[in-house]
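This document starts with one chain, in the form predicted on its own, laid out as structure tokens.
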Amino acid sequence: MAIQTINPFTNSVVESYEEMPPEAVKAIISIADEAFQHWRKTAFSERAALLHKVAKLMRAQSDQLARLITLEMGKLLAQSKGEITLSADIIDYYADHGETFLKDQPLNPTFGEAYIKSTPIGVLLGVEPWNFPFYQVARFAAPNIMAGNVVLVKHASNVPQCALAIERLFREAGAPIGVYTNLFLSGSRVDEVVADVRIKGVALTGSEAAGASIAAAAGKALKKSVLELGGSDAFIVLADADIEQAVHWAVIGRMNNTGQCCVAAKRIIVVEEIAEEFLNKFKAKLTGLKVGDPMEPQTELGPLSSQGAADQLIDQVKRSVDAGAKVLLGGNLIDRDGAFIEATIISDIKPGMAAYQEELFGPVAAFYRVKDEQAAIELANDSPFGLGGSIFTQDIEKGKRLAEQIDTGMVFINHPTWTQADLPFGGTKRSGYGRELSSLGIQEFVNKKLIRVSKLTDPF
């Protein structure tokens, strides 16, 4: 697979890298873990300190870096300035609160005394998507340093430009050489480093058949693995809900990062008694989309990643129409250079569909409606996938009583699914399984170790 940077705003290609080979990528996991012994034995307020540099020279960097999100996957230029924050937001985060999260956690025996000690593994493995090439990193290298470990990471093959800014920004940071490393390599060589006894572990974020051989991989070597997989997450709302307000999010909830998102609302799931205005309104507003140069500020429906990306999602939609959907607004390629779609609604979807069993990965609302609440909650549960979802109703109660019998690893009431340093993020079914940020991203890769004391006289 080449990795290259192509511009999808004009499917030019911009650069090109090789591939490492074996023997180099066999140095280079010799070189982390000669690291990790060292970086294992550290304080934590060390391990802080040079996480906080990561963030402050990131943020000092933001316009170069967002240009080049921009550049390599076609993210409007405000909203990668925005990953770049949120990105050294939680790079400051896991600084400022690691050493917490791992504290020595006391137990009460019936006798003598225990305490858990939450020590790092070693080497972690991070294979890393191109939607968030700067968020998806930090949230899988920041705690896993902070907590002791190093990591390698191989970024998706359309962003290497990005992936060299960040191990070029730990390097400026002072981190020691293996701390942080990027891999050039195909997707298809990636079992080799999983398998290499030196590996401790290994997060993907991804498609369900990537993250199925790395599951495969990482159970046949007995190493763990964190997997954040596709979603197709349902935007439900209810009768009494603030329709101007559900429509505004449902507009950003679908089309943020041209609708390149896990959680982005992906399924709009309307109640019939409001479900006409609805989706007149939510019709006027995609309609009203500025297709355009995403560098430019006026522009509101930027390029998808790659050309093959738009093919497979018009593909998508012409699958689900020839079984019988509708279209009722956009679905089809936009006559220009670059790789872009009509901003879309489908309708009329029934189980077997498409568009009713598979992620929809860009601006295309699949709508949706349903007599009453409950019909929502048994459609949105109705997907392989778990990842989040939304529900927008002004009974603030009856809210969380629906989200509790969503089966995803999120629910948000009155916002779509988002993501902050804070908050647990991850899923279930088929959208994977452990958890990344807020407290709980910084156990999955540490020993929770037993340290037992008792004497002679204890009680056996």
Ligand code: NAP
Second form
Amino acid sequence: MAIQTINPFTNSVVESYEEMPPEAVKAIISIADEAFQHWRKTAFSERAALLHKVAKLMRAQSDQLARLITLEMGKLLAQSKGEITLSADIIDYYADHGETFLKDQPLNPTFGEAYIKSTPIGVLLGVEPWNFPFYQVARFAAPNIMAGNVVLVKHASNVPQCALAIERLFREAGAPIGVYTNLFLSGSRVDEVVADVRIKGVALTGSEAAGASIAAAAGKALKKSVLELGGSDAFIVLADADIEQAVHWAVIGRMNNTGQCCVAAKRIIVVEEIAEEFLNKFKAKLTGLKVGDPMEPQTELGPLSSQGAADQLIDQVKRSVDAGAKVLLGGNLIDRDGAFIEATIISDIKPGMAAYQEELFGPVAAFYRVKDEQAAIELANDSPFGLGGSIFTQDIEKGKRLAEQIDTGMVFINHPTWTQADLPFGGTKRSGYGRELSSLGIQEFVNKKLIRVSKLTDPF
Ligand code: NAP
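Switch from the form predicted on its own, shown above, to the form predicted in complex with the ligand and output its structure.
To see the whole picture, the full complex is given below, headed by that same chain.
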């Protein structure tokens, strides 16, 4: 895949970059490995000071960085600004809490003394997607740099200017060379980096195909991987839900980032009693969203990240309709320049259809009516994915009971699946394994070393 900025609002090529040749990649890994030998010995306070500086610079440059996101992948500008704030919050969060999360853990053996020390493991590779070009990198880089590791980031090939901007922020903040490095590399060459003996772990956020490929390469080289893959979150609305609130959040849950969130509310599952009322209100809100330039504040529906992404989504809708699904709203590319598709609702979706099995990565809601809450849970669980999900009900205890029956990494009650620095993020089933964010995210790539003190008089 060419490393290029292509503005999805116009589909025109803005900037192209050369891929790094294998020798350059080897040299970058050597520099990172050398940097690790120093960085692993730094105090937490030094690492925290660097991260706080990066977060500060990010906030100070928020407008300019947000415009880069919007230019490269089409996110509405206000949402791009929100992403910059969230990313800076995550970086500050690990600067503030990393030392506590990694402090020595005393054990309580039957005799003598023992404790766990968390130590960094080396150079890590992060392979990141375009849909949140700053946030995804923040949640990989900040905890790992705080833990004393150093990182190489291979960003998605369609957001090269965002990739360079993040590297520049680390440089401006005074990061020693090799602590944070951008790699311009296509996805097909990631295996060669994973195989390098100096790389100690790899984290990917991306598609199932990339996940399977990276996990195989990491397995072959006997190193750890963390995979954050796709999802098809159920958004369940029960009969006792506050319908206005549920509709409000369904629109945000499905349409945020033009529907291109791993945890978007992709399957809207509503119990029969209120399905018609919910659908009418949901459809009314999606009808007539103002389509336009994502840089303009009044725009409500921008382009997808690329023409290829728009074409693929329309193909999924078409294959579902050919198999018997019904289009209740939209369903087409918008006849204008850029990667635009209509806000879409489809229904009558049955097992085996594309819309049932596959992730719909854009503004297409799959709408299901079910007879009761048990049927809602069964449908929610009948998915290859296990990332997030939500339940809308006014009975919180019932919401919790049902949440425990959903096979995903995250369930939100009365809110779409969401993210913040202090909540763990990750999935199960084909949505991947491992966690990012919170106290859990920083534990993935550290050695939990046992230190045991014995006396000569201790038993065997
Ligand atoms: P993608 O095609 O898998 O790309 C993600 C990254 O993987 C890019 O840097 C890409 O590089 C690289 N890549 C592609 N093929 C690869 C391979 N065979 N081996 C190694 N690396 C490879 O995914 P995407 O379309 O950019 O992102 C959307 C997907 O990410 C969706 O499925 C979404 O749900 C998922 N996602 C998951 C989470 C989560 O936390 N669970 C969060 C956000 C997104 P190139 O760009 O050079 O191809």
